[in-house]
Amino acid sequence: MYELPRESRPLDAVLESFERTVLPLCKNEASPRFLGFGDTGDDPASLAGGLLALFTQQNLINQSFDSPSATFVEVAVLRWLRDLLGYANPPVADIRTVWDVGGMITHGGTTSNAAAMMLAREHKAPETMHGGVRNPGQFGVIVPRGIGHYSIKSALTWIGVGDQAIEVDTHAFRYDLARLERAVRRHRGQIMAVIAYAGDSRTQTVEHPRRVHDVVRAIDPRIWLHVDACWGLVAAFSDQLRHLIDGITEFDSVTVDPHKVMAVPYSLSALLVRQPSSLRTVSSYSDLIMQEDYAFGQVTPFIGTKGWLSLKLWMMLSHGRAGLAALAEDRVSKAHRFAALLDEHPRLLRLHEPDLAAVAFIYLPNDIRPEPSLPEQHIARINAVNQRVHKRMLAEGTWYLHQFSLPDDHARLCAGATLYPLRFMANNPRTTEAHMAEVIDYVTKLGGDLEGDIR
């Protein structure tokens, strides 16, 4: 880091400085050895869309003069996403305002989830947006314990209702439905929303949306139901995978993140709603810029000036349904192949059944055998070794796998224990089975080298 230059510098010098000092330290998610997070973001059509969006400098806060054609590209993208999930779309001829579209494009899943919580708040207590929160106790939100995404709790604080997350125990990384039912009954009248994860952010296990819907609606049909499908969107692409999200269109809102599952470069998310008119409850108006039928500035909370994010996805969707299905099926197949390789290895233990593209696993020291009720000291040692493995991996920079805390929800080692596994992601088309075998050998060698230091 250095101070702001006093004199101007020619572009060639700036580029040379970037190439020499910044670029070598950037991550490269397109590398077949980067196996731990997100997407490659390098679909050629999507990259072209990103460049064209920069060059054309459209602002989707307004339509008539800021984005005469870009607005309608965004409308098309939102309709396509709704169609993929199974939400009903009105005929094109009936789209006369942004209130008929049923969604919004945002910069990321956190913003989309925050907007969903605003919708839930207004559904629970209309006009809170204008009159303020008067009874905080009615804005509880049910989330699954240990696997919920931070964005929901953060959103509750941002929209002024306070951190009122009600955590419900899970089994196999899905709601324990009996406990969910008890929680909804116990807190009846105090719940504004129930959150389900179609692909949680740790194991990408897909909740059973229809079962959650049926449990909640049978007790209180007024509760807002929201699905975080930032990862699970990929299941909508393929007839082979669509059963995983059965019932998702019964939910009031769904967050999806194309930048996580469609090789779209950062950033691009969308919030979709079952009833398009519900977006009016969180609208904003100004006689300066937003009183037009097609001004998306009215329906994107937290966002004013807004670049043409959707063009990247509009271009990528040229792959069509067949291309999207192939993308999804290849990733899930690759995750299952990696899981099979893990299962063949005596020192590595898989912690869940892969639904989508993620496989979390743990290295076991040579003197510890996997049993469903290991003592606390063994769990501590397993975690310490795996955290050391991840730290060494980062230092060496040859491979990358993600790491985070994870409840042992399948009781592989000890029910209720918190583990620190490594996670493989199958999102990179360049990653081959040879790479999978190599990273398994790499982790095994690191674990063997490091476990002796931890007793």
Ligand SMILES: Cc1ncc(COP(=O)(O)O)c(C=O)c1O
Second form
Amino acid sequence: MYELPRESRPLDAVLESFERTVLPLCKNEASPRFLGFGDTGDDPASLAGGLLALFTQQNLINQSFDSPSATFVEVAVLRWLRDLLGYANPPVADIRTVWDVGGMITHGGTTSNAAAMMLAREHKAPETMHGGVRNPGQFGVIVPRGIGHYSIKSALTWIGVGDQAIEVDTHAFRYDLARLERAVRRHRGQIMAVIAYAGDSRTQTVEHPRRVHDVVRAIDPRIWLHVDACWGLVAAFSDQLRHLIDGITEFDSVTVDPHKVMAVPYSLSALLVRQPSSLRTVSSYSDLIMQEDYAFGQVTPFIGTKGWLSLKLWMMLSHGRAGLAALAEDRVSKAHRFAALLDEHPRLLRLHEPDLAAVAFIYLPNDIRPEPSLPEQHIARINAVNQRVHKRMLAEGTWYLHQFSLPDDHARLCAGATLYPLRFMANNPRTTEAHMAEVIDYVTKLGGDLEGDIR
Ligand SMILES: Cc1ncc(COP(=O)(O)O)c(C=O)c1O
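Next up, can you give the form predicted in complex with the named molecule of this protein, since the form predicted on its own came first?
Let us now look at the entire complex, which starts with that chain.
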């Protein structure tokens, strides 16, 4: 299997070998027991779109001969995403080039965030694209401490401005606004962007975009404001949830990740910008890309040939506003139900208020009461038990909850401590109340079995 076959093998034999040796070990994220992420990728319309995109083999780098109709599906999808978030769309008749659309489709949140950082860099120091970085000290980026996603820091290194993330303390998984204000004042002139998470990668707490905007803009109106809404896009689907992202349209750019939150198969992300023309600042020219009005290859940094990723989402959006609202509201109400089940349980402690679909919690050994200011050795023991629970869960493979490091930002056990919780995610429509109760029993049983080993 590891050596390139010398002779050609018939397709039947290859398929048989795949089915026997590879497929059984693939994860099944659409299982209602896979509760760690919920990138289910199983919306039927969107799967149909994925297949059609494979079979039609369009290339979104050019339009005229490469993707004569696909390009306009991509334009429609970008407009729909903008509309959902609340960004104004120009009238269709005014969309005469790719620079009028106000967004780009990419393969993932990491690429979208990297393109946003390029926009921020060009906004701060125009023509850095061509002249190179001259004064690296001016490209600082403010991020929330301990809850940011690595893609921003990676992007800063990739685009050559150096890892200049300025971390600001948080409270309850949102910026401490007084500290944010102090940081913006202290580093005035040296900041190119401030990042807000509409749904961070751990607890999916949604930042208050308007408050962050007001604090930053009052001090420096030139700073690029970027929202990472890879998870928070769902809040835009429902009138009941939209208040969570109030102010998002004041931000200069927004990353969304439909492959995380819309049951769209991998991979699909988009970067949307407040002012469509800003994309000109990161456009590149090549005589190998058609110099034509609708060639998306001109406006998408890092990506050349690009499949018809957007077709999956075009199909999925056939659920309409009502379907999207139901999807979002169902998840959030399921997350609240899971939180209520945790709260009834003496050995399990919830670590935040669920804004979206994620609920992070921790198992407490029998002799430890949940109270603020627990001593360090208790925290170490709690973490050790939870890490073992996660390891055993992975080894057994019956259930999956995710694990990561998390600051105890609500001071439930010890302010400032780093915890290793478990995380439930309510993205899967097949996850029922019975599954929730069963996984809670499973975790508490494992915790009880394993806590004795750790003193
Ligand atoms: C908040 C956030 N931003 C960006 C990313 C990166 O997205 P992708 O994995 O699609 O590149 C993630 C991935 O988990 C994320 O949680």
